[in-house]
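Next up: a single chain in structure tokens, the form predicted alone.
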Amino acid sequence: MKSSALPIRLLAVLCLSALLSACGGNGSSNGSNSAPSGDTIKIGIDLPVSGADASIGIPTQNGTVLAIEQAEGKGLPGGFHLKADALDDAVQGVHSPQQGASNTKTFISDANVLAMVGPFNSNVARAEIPLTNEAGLVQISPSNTADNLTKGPDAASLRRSNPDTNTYFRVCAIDSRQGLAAAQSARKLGFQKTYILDDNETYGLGLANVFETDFKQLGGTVLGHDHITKNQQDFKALLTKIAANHPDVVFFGGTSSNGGGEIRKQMFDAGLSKVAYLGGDGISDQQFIKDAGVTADGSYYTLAAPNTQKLPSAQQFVKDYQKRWNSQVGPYSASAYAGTQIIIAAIVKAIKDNHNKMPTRAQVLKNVAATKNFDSPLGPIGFDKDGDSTSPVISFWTVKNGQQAFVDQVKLKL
């Protein structure tokens, strides 16, 4: 009978063992099944830095890792080193929902990763904040801007697993600031009749439809709405059909890498070529002048950050950045710069409230909701009660002989 009962007990034991680890039992606030250790701790940046995204989500990580670089070259306090740990959302030149989402659970399964950069599109980062909600990791956005992520009872569901606690911030204006922002800017420039395009993804389709709803109110005329298709290129039909509608300006909610630029270019065969093209922020990068070619000029977008250029708050970032990169700063380059100039500071902060020892996810993520008129970049930054930044800026732009060609930072008339 001895013989018999350890081997049942040992069974026992392990199956007990592996149904905690399966449910996360240990209680750690880390989300991980192990403390964090050794003397690094690791941000993580999760962007698309592949494909038709690469031209805006590197120069974006690049600001993530320049502001990592400068703390660590400064020195942390209790002898800590800081790490960049950069995964790319793009799949097939394309960024996804589904790779954001593996790419945070191993920044969740790695417990000296204390917190998270990303991501740039909203549809992805719906895929990512029930995962670091659940485990506790504080991520930052610099870019993010579909205002369900944060608002309404769509953000709610996104934290079914941690209701009271919230771990999504952002630095950027989110779409009901930014699609006010394009419709008063439409008005602005006299374009009274518009056709409204979108590629059907959170981003795109939350930006066209507060565009519409503000261009209406605005005393402007919506012809028409209609969503493309995931990876349509073809637009000749739904143009052609446009054209007959005789709009001023027609707006596309959506993403270069989604077809915003083959668009604007095939407006050009469809009876268009002398009516305007606006866009948000997901046109706003070098893809869109690539692809559109030289149909991209006169075209405009919005942005859901400021003109680095034109903030005194931002001379100096500009600086480290173009010697560093030996490029020009991106659109969303200071934001995470910013963002994550937060995170390091949250960072800074625990550990000396550990007393010098390496502190844990809750704490920093304590630190991060708690930023009130942070210094950075883009001015005083700091996060109202659902992680939205309390100062946003939205800049307006055009594209003119083949660049980009800033307008004016937009006033709200809320």
The other form holds:
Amino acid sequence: MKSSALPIRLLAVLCLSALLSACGGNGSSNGSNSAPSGDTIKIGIDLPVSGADASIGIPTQNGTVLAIEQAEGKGLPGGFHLKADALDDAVQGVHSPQQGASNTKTFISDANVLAMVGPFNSNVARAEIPLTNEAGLVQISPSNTADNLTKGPDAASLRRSNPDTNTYFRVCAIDSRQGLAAAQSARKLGFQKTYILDDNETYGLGLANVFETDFKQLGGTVLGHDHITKNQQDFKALLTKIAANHPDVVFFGGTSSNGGGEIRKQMFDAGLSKVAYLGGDGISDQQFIKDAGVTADGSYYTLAAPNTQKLPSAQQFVKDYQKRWNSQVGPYSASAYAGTQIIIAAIVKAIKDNHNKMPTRAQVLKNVAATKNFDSPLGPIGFDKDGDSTSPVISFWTVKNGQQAFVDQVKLKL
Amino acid sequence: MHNVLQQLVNGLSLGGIYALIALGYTMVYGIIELINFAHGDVYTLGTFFSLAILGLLGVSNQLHGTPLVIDVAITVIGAMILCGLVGVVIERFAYRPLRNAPRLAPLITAIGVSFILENVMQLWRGPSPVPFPQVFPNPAWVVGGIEIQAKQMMVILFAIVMMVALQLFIYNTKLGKAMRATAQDRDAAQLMGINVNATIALTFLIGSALAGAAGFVSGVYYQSTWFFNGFNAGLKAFTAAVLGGIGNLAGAMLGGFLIGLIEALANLFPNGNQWSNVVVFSVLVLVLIFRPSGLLGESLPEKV
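Return one more block: the form predicted together with its partner chain, after the form predicted alone shown previously.
The next block holds the full complex; its first chain is the one shown before.
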């Protein structure tokens, strides 16, 4: 009897595999050398829009899409059409450098993609910059803050294919400023002793190290510095150890998707319920409040962007955004919008320079790099030679009654 | 010293969760010599089932008195039954057809089932962490400066009660005897009139029900869950089962508590948290090299 069942099973397996290969079939068949065709120009968007990063990734993506839609509505010279090509770099709910790199390769192999917006997370950027650098595709990140993406020998190694070309730009502040702002704000709130945690990622570790140095320099005491591990669920033992050191504030360098909210929640089980919690923009998302629940109150965080609601130059953007998406502006929506506007302006200029013909990636890159005093909702933006914003702003926030509450625009004492 | 004792309490409660999961690993291995890699995901499924049942009961936060006892009992038993059924279904469709195949084949289907469960949970409750309500008040007792919370006591008691009940079941009932006989020699057991398929299904039912209980306990303990938690917890529980002697119930319990303690006590050293996984899995390697039968395991006579 067994032998008669075999062909049926074989058939079933064949059907399944055919189905699977059909699903996976829309890979990149375009070679990177093929010329752009038609009159459509695409802007690639690589952000985490599922899972624990989605609560901040989606409003960021919305900002980008809004800018593209507005430009398309106004019309581009030469009759070109502008389209967003959005991909998700979260795998199993957490931003993934591998997925980011794969998305970037998809953009690179599509000749109609002339620029990309993203990524959101610094460790994803480390995987993407070498690719865009090699392909000469310009990318603007709304939110990567790690210093070593643009500064120092680490950044140079990311540009190893074309050391003299920079394809990576960002409109936010960097962590050497964000960490300093966090340290200054913590001292201003009267915190004397801190215990530092980080998630061991490019962003989290870098920010925690800056905070540690600056907090000490401002006369504070750093009781210790520990790293959490990937997918860690139990922080109780670690927090018990921290409680024994009696800090005034626990600093966390990392993202909500790596346990930012869970740590805050478990602080209440480990005798740290009266101790403040401070983080960077990694916990500036709604996911943090969702994960930490009622314990989110009494947390503080910095944001490497201004408070859009309070910014006179951003009022029109806020109105447009709420009208289009029917939701509140996210922490990095305006930054993404501004970055995309810079890209669009660069494309428009390139089309004009090219006598209304399809521009090349190199032309778009050249125009983005030359950006100075660009009028955006964040205020005038320009890029320095490293690709960093020349007018970075940092704001300081807290959580009150389960809501994000603006404290201050930080004026750095450098 | 005070620190060490407090970490012991943390380690024991963490270990209690590992122990509950390890019991299921060790039972399944004992009876069909299969490492059921999907077991950790059944544990996470237990948390999600508990969450769903609490939702159906309309429970939110901090119950007291009779409703507490009734609702919590319904939740635990419901999660255990559902997980047990999932275990039986997994056994029927992923392992039984491969019972006489080479050993590698069911191991690979086990990994496949693990992926299926993870993705089903991701589709069901989304890929981000899901909060779990605090179903009962959590008073803490301070004994000699050491704080012990109600939920920590609950975890430890749960693990011990479950292990004792299981031990009694296996050594004092007919079904337990059938399980032991099947574990010793499947063919001989069949010749003696034991329904081997039913006995193996029963093993999966009980093992997975224990994972369901562990799932509820971890939901209460951490007040949150994530579809991917079972992967790490499963690996640690597997380590616990090997450490204690795979196939041995008391060993699984001992191993679970030891792994929990190792993880917590690692925090007594600078940067310990980062190294805790390294230490735990080094223990696994060392045990496999120097005492493959585990702490309480006996080296079984060669099966022919």
